[in-house]
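Presented below, as structure tokens, is a lone chain in the form predicted on its own.
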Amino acid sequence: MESAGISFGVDIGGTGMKAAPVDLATGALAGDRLRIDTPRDSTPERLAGVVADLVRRHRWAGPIGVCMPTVVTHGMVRTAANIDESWIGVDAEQIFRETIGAPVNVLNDADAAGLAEMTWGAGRGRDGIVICLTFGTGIGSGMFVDGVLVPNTELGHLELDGYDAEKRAAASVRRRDGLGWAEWAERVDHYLRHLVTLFSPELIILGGGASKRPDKWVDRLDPGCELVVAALANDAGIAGAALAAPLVPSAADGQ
């Protein structure tokens, strides 16, 4: 399906790939949210095939936006922290476009989540420095200065106490290390305090899979700036990807 005011987004994560049509007026999903486990063999060809399957299952026939856990510049993948390293140097927009047969824009997953929150959610109308963090397999970051995205910040990879920060404070670490919510929240708070020291944000938006259980950990945080849970929760990546889908002029636009 495709209609005015509706776009389509795909969110590729380290553990799951999610897709849905999105109402661009509100950021709400305009259809079923389909999820497929990210293949262990997460090569470009394999993931492009899964994305094409998600698009077909929705019977979508227009442009799409795709977000990934990578640095993306002009459609090219520059890093691959939580997917196969064979993605590095690949023109993601080209491989998705050729596999799906439709125009595609690709961006970093946390940038997409941040765009959604700044457009429709917790960051709407906020000036100054706003950082949107996604706590999932890793820690993604989207940074905004007076509403303008600073792309590919990758603040989850800051060194903290000799570690890559996401190796100590991602949501997946809580399960990996058998941590209780309080102990994990202490690690998250330590990480957030480091971000506040470096960037002095006015607002930090907490998103990703862990945002589905804010009662378990958010009240334990006190990093020295305003905190708010992502309004779009774990659908922010899909919504932001849909927002970034290519605009295709209608016939009327050329008249």
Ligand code: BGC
Given for the second form:
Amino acid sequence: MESAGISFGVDIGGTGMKAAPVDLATGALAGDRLRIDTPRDSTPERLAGVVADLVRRHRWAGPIGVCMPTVVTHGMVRTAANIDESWIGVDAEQIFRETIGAPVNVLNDADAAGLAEMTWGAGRGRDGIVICLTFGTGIGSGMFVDGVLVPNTELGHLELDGYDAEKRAAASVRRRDGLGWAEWAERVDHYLRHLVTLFSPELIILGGGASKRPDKWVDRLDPGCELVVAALANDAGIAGAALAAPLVPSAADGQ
Ligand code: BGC
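Pass me the form predicted in complex with this ligand as well; I've looked at the form predicted on its own already.
Full complex below, order starting with the chain above.
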């Protein structure tokens, strides 16, 4: 991996859009991480414009990877839980490619975070079933079987006590409902126990925005499965998106 070089990742979240160059040998950001609030009007044209702006501000000229809070198959967006519904059915790879003028690969945000954790972080070298969860605006999931991604698992939308699980246990719900950390952790634990019952994972990686403050909640969890905090914290999405960017000959790498 030493000569893997630098790639570029964009992480589109329900709340913020983040972009940075990434060192593919280590997964570390290789430049400033720029962040822009996700526009309320999060339509394809609007978000493509913001992505182009982030790429321009970094003076990046090569291919990029973009991850989004949606099911993505063959570059097409299939769902839109936390962004504008007009994304459904849109060829995201095409719209980004046309807007920035370079090749683009698009994948689900939690799949990207999971890929980064499995490559450089908390899941490195781990076999069996590993589930990487991101606790942010929603709950995202990246599931791996012997290191191979099962894309678009969407485990944040499992039904829990009659609710969409992420509406009970996402990090945004803690703030929305004014819950204390203990109260929120109890909900997360309940959710994790449900996951453990269904999938018997060997390891659950806890990521997303909430992984920046693990001392507040992680010790309170006991779902009957090994837990580990994401090593790349909230940058895992950017890093995984960069990892998924189309490969090009090094001369055209852009930096
Ligand atoms: C979306 C997922 C996404 C997760 C985290 C959910 O609402 O359905 O696709 O991975 O939020 O952003």
